[in-house]
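Presented as structure tokens, the chain that follows is alone, the form predicted alone.
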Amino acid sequence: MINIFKEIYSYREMISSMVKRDLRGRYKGSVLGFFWTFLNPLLQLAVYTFVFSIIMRAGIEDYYLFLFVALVPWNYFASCITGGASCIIGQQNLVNKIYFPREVLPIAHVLSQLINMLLSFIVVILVLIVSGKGINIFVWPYLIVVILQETLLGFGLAMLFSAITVYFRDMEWFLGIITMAWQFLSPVMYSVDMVPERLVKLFYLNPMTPIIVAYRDIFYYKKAPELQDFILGTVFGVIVLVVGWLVFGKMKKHFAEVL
């Protein structure tokens, strides 16, 4: 195990260079080219106000903020699911040919995704003062774990079903729809509160959950993510790592020749 960290660090300029590629070409061609990255959250807070404010009036202040400080550590997520399973088949060209750890494709994915996550919070913080929400830096700290701790469980994830999707190509597909059934069965368009007492538990076995909550507390309520949420945070996004890694140690013996 101690190896694989080793190797995969020196790998770290290969790991630096696909994550600055993708971020280069993900709006290659647009006339905005990367000011998309603040420009998206934008028209998306802009849909959510008018809809929540002025046709769906929701029955929590803010709704559209409430609604807000979730939707982009859920899109994060989605995205490390989604499109880390297919980063090794897309990637199938340099697997066949040199050699080098297996786990780069999939961490490049997720850095990536983060890097644009963080940038997306930019918006999120001039959104919330702007509006009057106000933030409170005195409870950042915990949202540093909170990062940490989806980071991991997208790093998991990503691991698992790009390794399961060089097997099974439909995966790729199916996850479209199981991430649009996760993101109904986490908190991200509704609060914790509004579950059924009898399945709050149930409830809160999806790891996504506790996340989501956090999220909220720091940015919409301004408070510090209560110890469960964080604790079970943690035991997610640990547990799913290894689970993920194991899984991809298995399967990654064979991709050249599956590929």
Second form
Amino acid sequence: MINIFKEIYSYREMISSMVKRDLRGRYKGSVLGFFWTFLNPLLQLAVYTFVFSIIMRAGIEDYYLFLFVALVPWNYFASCITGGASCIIGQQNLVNKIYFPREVLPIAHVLSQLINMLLSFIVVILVLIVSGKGINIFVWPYLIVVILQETLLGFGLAMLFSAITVYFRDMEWFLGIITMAWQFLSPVMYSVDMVPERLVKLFYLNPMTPIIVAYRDIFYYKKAPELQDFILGTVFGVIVLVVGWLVFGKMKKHFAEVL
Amino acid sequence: MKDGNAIEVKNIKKSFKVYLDRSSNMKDFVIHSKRRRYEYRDVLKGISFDVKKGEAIGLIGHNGCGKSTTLKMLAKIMYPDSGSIEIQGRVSSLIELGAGFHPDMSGRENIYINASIFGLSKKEIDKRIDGIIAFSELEDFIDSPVRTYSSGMYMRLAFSVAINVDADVLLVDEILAVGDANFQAKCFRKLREIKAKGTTIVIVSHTLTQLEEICERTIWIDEGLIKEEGSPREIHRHYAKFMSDFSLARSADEADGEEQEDDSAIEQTKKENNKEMEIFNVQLFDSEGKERYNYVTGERALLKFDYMAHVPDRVSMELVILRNDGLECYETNTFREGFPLMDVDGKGHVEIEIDKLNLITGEYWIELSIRNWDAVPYDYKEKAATITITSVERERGIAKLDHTWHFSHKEK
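Hand over the structure of the form predicted together with its partner chain; the form predicted alone is what we had up.
Below, the chain from earlier opens the complete complex, with every other chain and molecule after it.
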């Protein structure tokens, strides 16, 4: 167990070059290039603002901001799952021919998505300031913990699904629909208050619920997250990570035979 | 692990699931799911060997014998079903070249990506980068995107990275065939250098010459078991013999019942080519009169061929032997050897007796031509036959020169 951590650490250069390759390679060839990283969330915001402030008026104040501060973290989570599922089969040439700790691939995938989200947060913060909503720097330390929780969760699921997808290719396609359903079942587009009383408990079994709520507390309500969300988010993150890690560890030995 | 050993392989076994007919669509999958038939194919049936520190060994065997699977297990890409593999020190495998190359990134950036996949840290790559670039001879292109490279340049870059990864144990799979002859020679020199530094090397190759140059020992794997193990030249001789018997048996099977077709096929090509003269039926026989294309240096061989002259003329005939990299090893013709131009008309048969096939290990092409008085060829068979020569001594060069050593040491 200790050995594998040591080994992954010794392959840190591979992780960083895979991340660089992914981030720099993503928009290669497009005219706006890396600028898309910022443009993408901004355009998304424009669409949501148009739809929800002009066409379908929601009863929530500054709904576009309410949605936007949750949507950016959600996109990070969704890409951990859907992109993560194919991170092993997408690199089958490497897996088939070269030895390296297989964990490197999901780690690199999640890190590159994380960096993407952090860059999007620059846009989020600028929008919050420009819109007059304002920011509260004093609650930002909590942000680090929430990001960490979400990363544990995303990484655990990326490991789980990337390993399963090697054996069961249809997983990749199932996950597309699963993440869509998951988004609607998480308080991304609405607040937890809108959920019927008797379902709230059930609602909190969704590991993304406390995380989204915490993000919104920090950015939208400019306050510290509730302690219970904090604990719940951590517990979920750790459990999912352990499960993902174990399943991945069990399956990785046969990757090269199946691919 | 015993002292002085770098690798210990103990009784490893491996089998793969082989599907007899894989369902191609959902309907088949559902309907026949209960009858999906597969069987286990034993690829390795219990292989054990040790490799000493600093030793170089070669793994040989025909396709599908399990040698590549063995190498993949040494590289920890696959794991044995049973048995154990122990390796001491850092392992680097030259199995896949150019892993992770991104076409839009520069040669330099790709060196970093590729080397990091081999497990090098940034510091280690920084230290090696100049050496890698110099070795690749791509100094002028190193900051251009890799997609602008020719395939030769691409392979040169890839190989330079791979071979500059220092390791205690180096695993090599059939990749010394990259680039032009010059670069190959350079790679080979580098491999020797690496070996001289005390690196343990395991090579899988079909090119027996290369193995003989670098390995102390060859392990011949056949049908998942070690068939023979020992000094390369001895094993290679057995292996070459085994392979030629094997292919001969197979071609004999195929030949039955096809002979008649062959003749009509010749007629056919004759008409199509509309050649005035033609060479065909080029065959090589050994001293026992058996058709054979694998020889040991110094063996006797008989080259036979037929010709058909559709027009009468006076001709000479030419024989050239080339090494498979294009080097001309021997050239002669009947005219030069003092035969007058020969009158030919219709079918004829020629035999060339070669008392001693004094070529050194390698693959050679035989070229035959039939020419008019002005040396213009009527027919010119570029690769009339391909022969493989295995040299018993570990000599190098092109040809064996018969020689004797005489010593007269003065007593002090």
